Amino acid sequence: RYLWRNSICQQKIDITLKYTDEASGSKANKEPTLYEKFLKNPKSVPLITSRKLENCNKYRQPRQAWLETLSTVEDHKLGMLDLHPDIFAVHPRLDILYHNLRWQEFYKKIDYNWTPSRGDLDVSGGKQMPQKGTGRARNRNRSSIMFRTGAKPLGPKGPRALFYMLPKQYRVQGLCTALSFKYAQNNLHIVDSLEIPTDDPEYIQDLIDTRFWGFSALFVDDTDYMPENITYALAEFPSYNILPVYGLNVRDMLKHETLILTLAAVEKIEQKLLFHSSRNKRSSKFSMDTRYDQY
């Protein structure tokens, strides 16, 4: 048993050293960020970053936003980039936001109300009184709906899920409306990446206080493999959260005061929303039986 335990410990040590070497090698081969390129050669980073906007209306001008970095506490601008007007400059629709928030509110809600029927009551099946001669109503037994302690007709039969699927067009318009609100309120910031030099929580707190990003912030990246430093730094603050692109929703965007997107996240958000907003395929009716196949 002693030898077997030592062999297991040695295997764990070998696996740990293996992944440590792979992580160090990946960090060494990692592509430098825009801010690192700017420090080496300031002329290598342009002031205006032109982006090819797909399906852009020629009568609508693209919106522009600063490209920032998290590598310094001070607000250092790396350049300016164009944003698609059909995503970040749509007409404000409060009704669309209401439908999205109500859908997310009832997403996990379950109705547990239950009332017994005549078959569910544990009462005697004997007749309570004679059929005639008492001047009272004719009843079979105590489970009758005429008694206060009897059954309830047509009552709720829980548990019942209140989940329903919002139409896809409403969901797409809700995301575009929330992004447009954040951009119009100057609460939308775009960074080159989520890499920070240290995992100290005070660094991210000083950065947010210096740039006046409010009391709550939502960081969004294009993947769910988040950088290690910012993951440990944000773990100390419940009001600062990090989220991948596929988890972006209207409720989280409105709940947080500031929305921080990476450049890769902006590309993926525009690609997905433009695809679903311009597709002509009719969406099939949602069914609980085939929900995993449809969505």
The other form holds:
Amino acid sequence: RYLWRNSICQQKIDITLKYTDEASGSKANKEPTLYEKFLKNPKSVPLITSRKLENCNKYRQPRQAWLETLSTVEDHKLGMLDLHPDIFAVHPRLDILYHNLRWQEFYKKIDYNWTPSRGDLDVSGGKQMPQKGTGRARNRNRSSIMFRTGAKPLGPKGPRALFYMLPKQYRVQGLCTALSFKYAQNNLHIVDSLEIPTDDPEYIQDLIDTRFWGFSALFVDDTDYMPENITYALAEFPSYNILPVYGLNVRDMLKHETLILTLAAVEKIEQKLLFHSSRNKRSSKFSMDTRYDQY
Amino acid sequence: MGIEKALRLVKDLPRVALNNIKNSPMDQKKPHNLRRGWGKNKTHGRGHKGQGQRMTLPKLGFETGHKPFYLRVPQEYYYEGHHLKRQYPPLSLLRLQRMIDMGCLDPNEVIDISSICMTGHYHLHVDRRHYGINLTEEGAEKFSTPICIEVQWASEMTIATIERLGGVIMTRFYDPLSLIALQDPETYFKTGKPIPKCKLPPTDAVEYYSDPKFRGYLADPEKIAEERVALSQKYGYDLPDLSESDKLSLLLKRKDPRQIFFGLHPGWIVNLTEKKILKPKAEYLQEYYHS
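Could the form predicted together with its partner chain be shown next, to go alongside the form predicted alone?
The complete assembly is shown below, putting the previous chain first.
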């Protein structure tokens, strides 16, 4: 890990040098971050006070969440957002979470247990003892299930896949219930972006400690191209992880104590989950040959 | 409302994690009992010999060869859905005339379903799929008062008898929740519920209530006037001119399609003890009740 970090540091130096060479000419045009603007003049930055929600049920109130930053260790709020109630305030059903967790565990499983049956045992086919006269029960070859050293009848046979697909609505609602639980128990935080000023791991540790985000945190961004500072900083910690939106799953959300979403990620999640929760069409009939393409 | 309550509970409970999630008890499948435990050796709970032990029992409902009970009674499709069909218990014109003569009903006011139910001589049971009054023709020759009446079903003859005497008949639909309020307004107001908004008739009743021949409340008033003339010609009586009658203001009284009681709007709560009416202020409620 030391060697790897050194090599990455070297690469980083090269990159930064290259960047400074390029940027030295256009330093004046470099845009200050939202928080830098806020520090200079709080009134210049427009506070987010609402968000447009798609197909919101008019009899349900949207949930509200603070928009925070990772630019400073202290907790500063940039605004307040509306969250869709059909995703962040869904009925808190534990059995849907259970089904999702079980599915995530079992669909990858292959049971390799194999016991030989009568035909698989390496045993001679001849009669063990004469039919009559010995005083013992009558028998044939040694593979019989009645014998102590015989075969096991109907035992596990060979590699068996425990793959199954949980119905779509369970999976969609599983994500929605996990997000609702995180929101309801104050473990959900929304952040403008995952850009941090340094790649020092201590910075991120201080940040998480001051905000009491817990022992484990999951950062979710909308694409899989992450800012470099945060990737280097979080590489030190096995319990703080980053994910793109397409990797969001119930097990990871429940495993990590806090969930941190970027604003772009929230938009993407809402759009996708709303689309699929109200959709009952399938593009083609399911078949085992083409199953992986569909999911 | 259950979702909001549940989410409020969840806030104070421990953090949901991988170690405290269980399946719902009804979903947990019991494994098949192999009956290998203590006391279950030898016959494994199946007894000795016969079909019980040898898994050759007959199918459920089988009665050793003769026609079983579940096949003896034939299916009669003409009764299908009879328990769900709308019923309009009859009220004859004879009874109506008698109620007016006895003083139970006032011909100087609009005769509504609630005024007929409150006389005590006619009963509606909403839970038995009673949807209103069916005014029948018996006593048509003895009927002799001009009235303004609102019923749920009327035949041509009844309409003719009432209009011949200078009265007005209207057919109007009420949904079951509104009927609960109408058949006994006093007990309904005591429950403290707001006056319901009357719903439109179902698809198989829309045709009846938008037909001017039956004086439906959804029909065109001009066409109703034409039909009045046509009916008078069919039955051979002179159609009296209503504009000359004393009770013109009464005969012109109509309810809004969403309104149930005269003078009261949907959404209002009537307090009989304090003699007050409470009206909704919130915009979303006003929008709902005015729609």
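The structure presented is a predicted model; accordingly, all values stated were derived computationally and were not measured. Here the rigid core means the biggest group of C-alpha atoms that line up within 1.5 Å when the two forms are laid on top of each other. Numbering follows the first chain given and starts at 1.
Core-superposed comparison between the two forms: the CA of K108 exceeds or equals a 2 Å shift.
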